[in-house]
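What follows is a single chain, given as structure tokens, in the form predicted alone.
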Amino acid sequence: MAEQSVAVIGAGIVGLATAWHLHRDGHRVVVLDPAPEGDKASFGNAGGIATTEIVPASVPGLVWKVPRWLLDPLGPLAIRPAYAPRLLPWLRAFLAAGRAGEVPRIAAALAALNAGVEADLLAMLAATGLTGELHRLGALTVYASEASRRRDAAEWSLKRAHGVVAEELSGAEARALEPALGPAVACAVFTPQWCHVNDPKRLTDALREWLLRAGVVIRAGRVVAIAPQGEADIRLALEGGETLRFGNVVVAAGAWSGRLARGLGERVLLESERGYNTTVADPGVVLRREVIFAERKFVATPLSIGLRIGGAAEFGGLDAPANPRRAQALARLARIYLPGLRTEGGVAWAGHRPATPDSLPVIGPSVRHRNVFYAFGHGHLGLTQAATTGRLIADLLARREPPIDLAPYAIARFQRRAGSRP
């Protein structure tokens, strides 16, 4: 492959959106993935375009909730005991990110990234003929008690400070918007800026097919090592022994990206936050928009293929088998709020979300290698931030000044912490 071409490692939504921007800039792009059409987090996400989600996962006081969540078999968090020792460095950094002084900084960085999402996503969807995949109906965050909503008041205030519209509703007003909700909903917050897509798998598949028709090469291949040889000469070693040469490389391999970055000598704290969902083709209830269940930390989204009930965070590494009981637990929880819900015939799914401890993705150049770029670690916001991430990477390759400061997302932030306690 000629030196001026670009390899994008990863055929999830972030990798494909990056390939689209690079192709539009005139690069010859090759997308490499062990299974380009295979199952990945881009297929099984909840389908939300969550531009309003700017508060990091770690916030002050969260540490006191974790033991209760871990003891609850239906709780939103699980850590596999055998994996806990390996998770400790990530957990220490996660708790540090939740300090009172850190949360506003992280929220500002997420807000800056999300500010470009609508324009970037709409442009990509329009250019690829996929505008009809998007529904702009807002989202409803529901609470089982007014006390719970008051406990989240600081987070809603922080969101409003960054331009998020958040309308407080009573339980009756929430049911007027979504009649399927039952009496367990005491109050809610409506965020009209939220969107959702018809089906994240269909969207990802359609974008991949568009790229193929446009001449982007998408091929199966597991990259096991990246070996820069000098300026505009990077060797990629594939499983099986094949070697390819490129001028630039973008690492967008989701939860697997950390292994490649570490192979380049760059420290990164990245974990698989495994998520679960159940999609019910005939749920017996109708929702118009995505509903977020605040206390239990899960969502229900009306997709074209059925009602998807998803959430949970399980830390057990990339190699541990999935636990289907987690998906079943979410379906049982949903009945508390949606009393007419039928879950028979639901299809369970599990996938690896790439999670950083500070909830910020890794976007930007390698510290050590001029022609290697990173685009991973989006956690729950991969679908949301994919088009904007692709635009920023294309700006960097073209030596254009990005519209936002990329320092908060740089992989260098993990190098700075290497010798200090988080």
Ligand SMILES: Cc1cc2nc3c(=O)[nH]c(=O)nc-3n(C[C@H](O)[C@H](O)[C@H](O)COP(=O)(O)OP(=O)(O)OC[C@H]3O[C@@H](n4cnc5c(N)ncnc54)[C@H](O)[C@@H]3O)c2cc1C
Second form
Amino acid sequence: MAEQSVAVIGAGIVGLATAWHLHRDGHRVVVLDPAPEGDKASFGNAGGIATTEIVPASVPGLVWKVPRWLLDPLGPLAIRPAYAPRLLPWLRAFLAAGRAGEVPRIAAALAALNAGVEADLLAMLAATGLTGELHRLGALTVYASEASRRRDAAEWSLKRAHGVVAEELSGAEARALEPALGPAVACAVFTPQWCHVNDPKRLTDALREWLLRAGVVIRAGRVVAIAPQGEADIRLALEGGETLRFGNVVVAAGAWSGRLARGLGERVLLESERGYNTTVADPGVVLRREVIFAERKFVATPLSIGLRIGGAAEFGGLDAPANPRRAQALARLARIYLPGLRTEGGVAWAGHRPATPDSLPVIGPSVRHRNVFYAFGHGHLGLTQAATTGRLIADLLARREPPIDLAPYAIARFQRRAGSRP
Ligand SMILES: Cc1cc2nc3c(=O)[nH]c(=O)nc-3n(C[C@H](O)[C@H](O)[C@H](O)COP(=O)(O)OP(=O)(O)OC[C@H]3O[C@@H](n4cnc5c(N)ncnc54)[C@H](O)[C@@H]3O)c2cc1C
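In place of the form predicted alone, output the structure of the form predicted together with the ligand.
And the full complex, kicking off with our chain again.
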């Protein structure tokens, strides 16, 4: 007989939020991670609860901007040349996701997911005593020119069509909200629904500690293979030779999840989209809310540990060494908009966003194995969508009807169609 407990593979924010929901449903939960307390995307991200972000990364016309970005060695996008051939299938799918007909479909799916975020996140934070970790002050997207804001008009319209509140502000109005912004800000858009957390690492640590106190087992162990033996009998092979048995398994291993899904014979396009940031404990300027610098595609968030300035998207695989100059370059760039900013003593960080080509996470059951579930691929929105993902996975395990149609997030979307190229 297999144990009827559930294994959650991965102790990032998605795995922990999933463990919380499963624990609440009465499951015996074991979280496995080679380093449950170790660094991961969930620790160093920008801390934004960005429910207003429903436009996919790939949009019509983006392809024309890419060469300019790639030519700038410290620009918003980088592809490591040695990795480029391996990235081709993902890139092809990324471009396909940016077709005019696809963008509204993907936006609707992101909006459906994000619609549940506030309720799910607040419920989880309240139940774990972490409500005070969330600031509900909105965000400011700032532009260096009116022409740039006009170029983004279609994206703002799409967001508004999905209920996003987006108020156009002049440069002076933006500075009235955030006096640290300098004259380089020509205009802005205020999105009051956006929230941010005190510190994503503190939140993740606190959730893990709450789960441990509640009796959830969180143990060190890298899963190297998932081997379903039959109905509700799944063996997990750990690095080092140990084998564990579970009734159900949830793969929530962030950017590493693709390897586990492929081991089960399921095709998935998942890449590490590495991001960078610098956190300055004493920045000499005060921001109250997250600021998004629209043209240069980076953000600054006032965390409890300092001002975190970051962004960038680098594709080089999971094993390439990080390039800390990217983190420093973003901090320097921020001085254009925040003239009083001091960046001395800033701490650089890099982390792997788990990126799918269509900007949609993979949430749902395995195609091949009834008791294996996927919860990964949240890209830029893993902190935002973690609690909602956990709730949806708990619904699936309980065979409850989820509140939204999960078809857009199914892993089945990556399976090869007859005649399609690999
Ligand atoms: C610079 C940057 C800024 C970001 N800003 C935001 C933001 O403002 N808002 C937002 O919502 N999102 C943001 N994100 C995205 C967000 O951080 C991620 O989407 C999210 O943290 C992913 O969480 P996760 O739990 O899936 O993965 P991770 O946090 O990466 O955790 C995965 C865990 O799985 C474990 N693991 C890996 N392989 C195995 C294995 N074989 N067996 C067991 N365990 C394994 C790893 O050790 C790791 O602990 C940002 C990301 C970056 C890089």
